[in-house]
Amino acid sequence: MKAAMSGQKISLIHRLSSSLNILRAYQTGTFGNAESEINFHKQLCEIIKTYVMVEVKEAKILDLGCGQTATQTVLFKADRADVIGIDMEVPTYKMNLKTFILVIRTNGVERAIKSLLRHLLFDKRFFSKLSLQYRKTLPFNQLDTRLMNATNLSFPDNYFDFVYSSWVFEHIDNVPAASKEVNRVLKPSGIAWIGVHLFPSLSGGHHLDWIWPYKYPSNKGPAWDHLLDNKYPVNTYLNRLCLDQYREIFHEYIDVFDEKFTYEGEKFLTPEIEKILQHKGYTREDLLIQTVIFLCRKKDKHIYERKR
């Protein structure tokens, strides 16, 4: 699993443009939206109750790729769940000099500066709204968040009732290893919820000009630029896997019992673009499915060990 920064050469202009887009997204509430986070959290709680059949406060939960703000981790903790959040980036929901230095050492100077600015400009207001709207105190001092690689989890077998990962697997360089680890730590009665932002989709290149194409269509980079000339690259590692590749991997290492999709981009997919991208090997399904959620149960490890 790679850290967020890709290591590719990105021009200063593109870096500044990306930073301004992120700033704009926070200012408009597109990023750091308390209401959206709470609604999403309630959906996750319903999944736990429906499929794991335990109350959230009784569940042992892994937030795989919790992010710097660890928003879902803290909401689960507010519900009194036994939750652990892991990420390759240093959590910065609390920022002090020690944390700032750790971010520099772990994730680089650029990430540290962005994290500090986000914390100073937006985090306090966001967490205040989150606590007020959820009507619970956010117990940041009780959070268990760890720096950890998803391909090598330091947890025992059969440990978690619920493994949750939202828009993280597209950043993992060894998806088979991560999938195998999810299966290993999941209890036989547990559920994994894995949401993937698919690379071939219109917004799959993670360029912020195309993240919300219907609400804020880009007036700069062309649609599907990341599959065409990639004139507007982003400094984020993406494994570039398509839906069928995820399906093949997940069905080998974990028991997928349901898939849910969201779609985007049909009005932007001109016959010319579709023809070019079909020649590159992308199907219409690849281009129009934005996200897929895999609902999974534990697969007997001996099933895939016998395949080796």
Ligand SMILES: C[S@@+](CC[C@H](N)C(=O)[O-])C[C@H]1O[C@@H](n2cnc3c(N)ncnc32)[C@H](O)[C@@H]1O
Given for the second form:
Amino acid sequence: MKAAMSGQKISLIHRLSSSLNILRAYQTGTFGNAESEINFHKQLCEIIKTYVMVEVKEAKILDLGCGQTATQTVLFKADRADVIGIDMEVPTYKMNLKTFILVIRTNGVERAIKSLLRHLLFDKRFFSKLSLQYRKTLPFNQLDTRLMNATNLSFPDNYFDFVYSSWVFEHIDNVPAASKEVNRVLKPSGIAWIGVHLFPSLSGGHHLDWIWPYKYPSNKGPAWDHLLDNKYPVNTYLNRLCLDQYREIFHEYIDVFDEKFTYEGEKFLTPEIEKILQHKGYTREDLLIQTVIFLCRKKDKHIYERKR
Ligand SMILES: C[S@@+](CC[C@H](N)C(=O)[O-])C[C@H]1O[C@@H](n2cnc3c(N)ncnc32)[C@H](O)[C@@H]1O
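Form predicted together with the named molecule, following the form predicted on its own:
Shown next: the complete complex, the earlier chain at its head.
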């Protein structure tokens, strides 16, 4: 199973520059920040208690697109939840020869070398900080993570109390299929938390030079380069969907009962850029909303309740 890349040819210079940016992000604590992961985890636990009304240790949880470090999966496991993480990329929290070979086979040599370096330089330190600050042993040995595509889940209907997916949907090529699957595996009493990094936002092109526009303003290219000339392409597949397109798809397949937004980039949106992008069909709202969190319940509960 190959992880999705952009399909666009990325020059060696751009790939090196991207690796340097990743390095800087780890060094500055923007990536691999134990404290913010734990704070965020506590918010997720509150959401489970409030909306699903079960204790986390009694919840059946799916971390959809858990990432190579499976950070939230392991924190839920440390809370004794029944959690499964799935991803198209091989998880590398237990980096050994077997994992390394599997990453080469699944995602290629370059990815395997990067994962190994990241594991040695940053992940190990990050995991020990996470464990120390969470005051719990991280049960990596008991973790259930599986290689699986979100568009074709191998779980029964009505299986999970909580489906959590953070910064994954923008990478999925078939969002209708994934939404349908999330709805199918969710219990009638369950909740899905789907956080999407929106493509038309300032950082939505996933170029690391624009990921932290306020903290580290970019000196490369104009803002919204990914919607203009795209001089600095990235090596990640992005489906390029806008907020309204997600809304339309979700409306069909799952019951969204709340949306929460974060905004970014107003000071970089010059009248010139806004005018050009409006001509390309992007609204001001498209350009300024960075992320949306969709809180969802199961649609057509009665159909699934009858089947049980
Ligand atoms: C930006 S990372 C987010 C990882 C993690 N959720 C987090 O918040 O740190 C996106 C992840 O989505 C995964 N992904 C992309 N498309 C997927 C798909 N169709 N099915 C499963 N995972 C997918 C990628 O392999 C990658 O690990």
